[in-house]
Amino acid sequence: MTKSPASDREQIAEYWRTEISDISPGKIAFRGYAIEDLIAGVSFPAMIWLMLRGELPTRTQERLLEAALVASVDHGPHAPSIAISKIATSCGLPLNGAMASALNTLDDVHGGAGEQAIELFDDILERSKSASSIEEATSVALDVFISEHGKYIPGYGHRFHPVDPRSGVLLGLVDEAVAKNEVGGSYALAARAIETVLEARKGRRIPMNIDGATAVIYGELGFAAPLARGVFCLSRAVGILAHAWEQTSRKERNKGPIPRSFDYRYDGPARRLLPAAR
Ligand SMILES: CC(C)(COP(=O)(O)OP(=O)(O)OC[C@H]1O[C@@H](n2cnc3c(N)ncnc32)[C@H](O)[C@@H]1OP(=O)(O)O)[C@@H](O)C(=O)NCCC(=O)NCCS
């Protein structure tokens, strides 16, 4: 079947249809705003919001997003993502390769737990509509989560910090925004209910970590759960880049996970001969 050039053009235009970028010779605009105006008038967090959400944020929304972005940039070389950026750089990867390798470690256990946390908060909030208290809804939601995913609740606990110093500040900013009626506060409520129920169950506090606290912010701001992980990656990319760049100035090549003078333990079979019959 022969198609007219006009209908081909239409088909291709439809194929790459987007509501985000409007680019033609000499013209660049995003979500309807000219890039010249955005460069002059918009912060990077506001630009992220515009690209992901379609409209510009209010000042409070921008401030909360910025706080979450600042809080997650780095956690030093003992964070797997940062360690991998340094290892990859020492093996000769360029910055983009090192960044891609490091970003790939941000999954459910490290850095990506915010996505699961928002889903859990949503489940609690849904259940609380028919429960006698938020704690009751939380208890049921935790049982369901644990039966499906295991005992670790996303957004709580830390390998390193008894109390994550970032969480309190972030929740404080959410509380301020709730007091001004600028966000609803339900995600903060659900997140705190998890801390309370976990403490009652475990007999000790398992405090909210950075992924939990930023998930509260992303939830309050109306971000879809997968975007919590995506936006975390944007933030952590800053630390990953900084450490990869610092590593390029070191004379280390092929940096392993432990210094060469240390050993790991081998606990497989003792040395043996190959079977003769092979
Ligand atoms: C981050 C994490 C891996 C650190 O784990 P850890 O401090 O090494 O904890 P351990 O595996 O040694 O567990 C110690 C105890 O605390 C409990 N615990 C730790 N984190 C927990 C969590 N998130 N939910 C429930 N219980 C938790 C464990 O169940 C265990 O208790 P038990 O002995 O009664 O079973 C873990 O807390 C976790 O997986 N959290 C969820 C994922 C997450 O939020 N990641 C982002 C981290 S910034």
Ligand SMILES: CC(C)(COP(=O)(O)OP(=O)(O)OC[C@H]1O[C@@H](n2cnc3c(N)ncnc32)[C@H](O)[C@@H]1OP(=O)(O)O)[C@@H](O)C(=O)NCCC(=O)NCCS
Contents of the next structure:
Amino acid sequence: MTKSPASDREQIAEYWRTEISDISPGKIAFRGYAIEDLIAGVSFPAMIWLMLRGELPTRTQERLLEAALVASVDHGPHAPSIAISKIATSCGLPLNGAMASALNTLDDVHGGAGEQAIELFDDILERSKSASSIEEATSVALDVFISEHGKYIPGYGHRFHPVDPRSGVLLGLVDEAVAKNEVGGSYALAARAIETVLEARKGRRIPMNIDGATAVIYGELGFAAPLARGVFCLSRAVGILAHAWEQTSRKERNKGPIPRSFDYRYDGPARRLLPAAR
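The form predicted on its own, contrasted with the form predicted together with the named molecule above:
Nothing else is written out below except the one chain.
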């Protein structure tokens, strides 16, 4: 028997199929939960978890995700994304345009360290299955990473903070969850092994920074590495919005990267004339 072709409506429904949102006249539900119940019953971090993971988080999962989100909201105009939000606003962009300009800078160099750190942790944990110790696995993984990506290790050291004040609090929350058997602790173990190996190699401690600590949390919570960057963007969007909004009250036009009273250095040729033959 020949199967009848699907109708246009059926083809469109199949084309845009989703397991996330269920919307029809008078009805809104996400992952099976009515929006009325979600509004009254869950926090924003829990809603993020539900949308990304399909189920509601446990209280511990919610708390750890919330802590990571809070920790990453802002780092002042030192952060390029924040500076760009202020520059864009002064150039006349509306808030959404300033936010888009700033968020688009959160790529591999500024914003991607958390994703890269989870990938490194994953490599260490995979190698540890056949290594004699976690430090041996870490040493090999670091050598491979450095050969492929260079000497910068994502999630360690900070250009501004000798010790990142956010990392210890986040790792403490992970340790509490491990002690209660609510997360496994393997990502925290891999992350600390990197500190140990780096200190042995360099003769000085290079502490974990915010990207490394939040990567531990995202790893312990089972987030895929690319989601670490995506969730970081959600968090940093708060600081970007706050600074863009603050800038709207400053009445500054075309705010550049340095005050007008400062000069930059020109390293090109001295002033010269066009060739006469031209």
